[in-house]
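Single chain ahead, written as structure tokens, the form predicted on its own.
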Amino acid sequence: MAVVQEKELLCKEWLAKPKKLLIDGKWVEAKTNKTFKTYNPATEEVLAEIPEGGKEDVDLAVKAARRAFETGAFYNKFSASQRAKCLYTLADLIDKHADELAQLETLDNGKPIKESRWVDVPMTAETFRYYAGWCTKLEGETINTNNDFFTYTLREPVGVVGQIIPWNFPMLMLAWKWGPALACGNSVILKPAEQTPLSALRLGELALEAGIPEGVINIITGLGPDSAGEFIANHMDIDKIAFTGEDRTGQIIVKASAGNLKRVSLELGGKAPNIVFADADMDAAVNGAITGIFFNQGQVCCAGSRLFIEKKAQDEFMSKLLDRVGKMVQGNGLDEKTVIGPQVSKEQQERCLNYIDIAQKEGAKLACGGERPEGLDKGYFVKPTVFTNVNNDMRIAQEEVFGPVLSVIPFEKMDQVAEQANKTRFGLSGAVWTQDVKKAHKFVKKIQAGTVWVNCYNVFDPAVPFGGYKQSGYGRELGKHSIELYSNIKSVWMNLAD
């Protein structure tokens, strides 16, 4: 199938409309009167002018969110089942507009349309359905410790929540943040990434259509430092910040939270070890390695960017890997044949190419890729790249490239590879490939990471928690554990003594 033509774009009419901020249930101009551009990374063409929210806009959004929370707009005035109905309706609306949303995500981010349509969109809807189910299951407990008192707990929403999401999975990260926050009855101020703001604005429209009350959801588009992101992180009337993104930005947000000791949850970077033992199913492991590093152009926090291969299987594995990588189709994400699209921005393209240059200067051997692809004159493309002769201490093996760049590191013994796998400041994820069940269980315990896949990679479900060890952040998103991020526990003592 050819590239989707402009006349076939379901989101064309929506893209042409002026973009505004969502504050207190209304679409409004930014008080700054400033805008910035969002680009199609496959063509470098401007998709839309986006309002650049500033301090006054953030203040207005926080006031609206506070008012909605204090008046119980979504917590007391809505029953738990009514909140659930709103989230179920939002999920249904996402399904209804699935093709439009997929095109919008691919245009703004660059990812292949197959990924947008069959991964991002359905998982976004399923995340809202999962948390819709939690609305009616937020329970306290009775604690029988003293006969003179009746003691019990209440689970209540935190209050006003600031949420800052990244550009690699714009829709899905929104759902990971909104789902549990809204299920618990909080009000939110969302700042989408400046590179990919479009799907958040469209989902804001669908959220209002789903019946979520005014002020409960607010969306402030803008930049990060000295702009909307920083103003949200520093705001004294925000009770919690949830952030997904780069680890150094996470450190800045933690420092900013000290002003009013707002709660913070962080899902940050990774440098995942993908470990292949000689007894693994080699074809499955090759597929897993490709998924691990080239899915979404390698722009994944949990990307398997360090591939550890047992030496006696290295030749067979690398032959199959390089053969598969050489056949991958790269191009415009709207083309159904595309497997790898562009990086999200010029900045990200240059970052990848810079790391490729650094790796070669440090002695890594380029097995394939390493440059812009021929024949693609426009767009922020980087060929899928594989390095061999990599030492685990090299920058390419220690620093997050966030692109389609794989470092291959051989090993001989289990203890050796476990030590090397953990020799990083990150601990978000990892994977093990072996047909020995005992070895798998033992090795999983050795890996210092929040998620470890065995004989698979990049598998997710809204019911399964996700988060990191070490400098990959703290707190867990998804599953019941994210409810803890967005709720408070209140203990109640009732005197029964005569």
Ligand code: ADP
Contents of the next structure:
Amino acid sequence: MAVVQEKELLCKEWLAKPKKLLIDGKWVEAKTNKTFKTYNPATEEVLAEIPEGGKEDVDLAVKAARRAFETGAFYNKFSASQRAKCLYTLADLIDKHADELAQLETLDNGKPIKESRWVDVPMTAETFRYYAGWCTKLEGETINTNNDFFTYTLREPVGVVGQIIPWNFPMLMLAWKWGPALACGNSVILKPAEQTPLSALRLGELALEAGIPEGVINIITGLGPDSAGEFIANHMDIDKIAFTGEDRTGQIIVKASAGNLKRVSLELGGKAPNIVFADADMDAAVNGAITGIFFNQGQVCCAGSRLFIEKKAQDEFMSKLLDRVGKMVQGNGLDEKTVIGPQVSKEQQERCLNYIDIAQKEGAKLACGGERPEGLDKGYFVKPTVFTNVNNDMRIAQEEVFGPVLSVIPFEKMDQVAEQANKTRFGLSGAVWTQDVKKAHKFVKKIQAGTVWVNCYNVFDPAVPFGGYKQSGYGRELGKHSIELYSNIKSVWMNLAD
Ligand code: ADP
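Mind sharing the form predicted in complex with this ligand? What's above is the form predicted on its own.
Once more the chain from above appears, this time first in line as the rest of the complex follows.
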């Protein structure tokens, strides 16, 4: 099937409508009167003008969120099961509009439509369903102290939450943030990334349609520094901030949080080791290497960007890998045949090409790719790229490229590879490929990372926690751990003494 033609786009009419901020249940213009553009990364065409929210807009959103929270609009006035119903309805609306949302995500981010349709959209709906289930399961506990007291805990929402998300999984990151925050009864102010604001605005409409009361969800589109992002991070009446993005921005967020000591959770970068032992199922490992680095054009914080291969299997592995990479179809994400789309922006394309240049200067050997693809003059494309002869100390093996660039590093001994795998400032994820169960279990313990996949890669479920060791951040999203991030525990002492 060819590229979806413009006239066939389900989101076409919606795209043409003026874009606004969502504050207190209403779509409003930004007080700044400023806008920025969002682009289709496959064609470099402008998709829409987006309001650039400023300080006044953030203040209004915080006020609305505070009012909604203090009046218990979604908490005391709603029963837990009413709250759950809203989240289930939102998930159903996402299913109902799945094709339209998938097209919107592909247009704005560039990712292959197959991925938007079969990963981003269904996982977004699943995340809301998972957290809908939590609404009715939030509990405190009774604690035995002594007979003169009855002691128990209450689990309560944190209050007003600022959520700043990146552009690599715009819709899914929104669900990871909104799901647990809303399940616990918080009010939120979301700032989507400036590169990909569209799906958040559409989901804002669906959230209102699902019955989430006004002021509970607010969306401020805008930029980072000296714009909506910074004003959210600095705001004195925001109780918690949840951030996903670059580690350097994470440091800024932490500093900004000091003003009112708001709670912070961070999901930052990675430089994941993907370790293939000679006894692995090689076809499966090659598959995992490809998924690990090329899924979403490598714009994944847990991308398996350092591929450690046991020397005696290197030749077999490399020949299978390069054969597969050579057959990957690159093009416009709206084309059903596409398995690798463009990078999200010109800036990201240039970043990848710059790292490719650095790697070659450092002595890494280019095995394939390393340039823009021929025949694709428009769009921010970078060919899937593999480097061999990489040393773990090179910049290409230590810095986050956030693109389709794989570094292959050979190893001989298990201890040697464990040490190298951990020699990075990040610790988000890693993977091991072996058919030896004992080796796998031993190795899982050696890897300093928040997620370790064994004989698989990039597997996710809303019930399984995700987050970083070391400079990959703190706090765990998904599962019950995210409920901890978005709730407070109150201890209650009842005096029973006569
Ligand atoms: P990337 O470089 O991958 O775009 P960023 O960390 O810069 O990652 O962006 C992730 C999110 O953080 C985006 O929504 C962006 O607008 C926001 N952001 C960037 N800089 C700041 C900042 N100084 N304060 C608050 N938010 C920011």
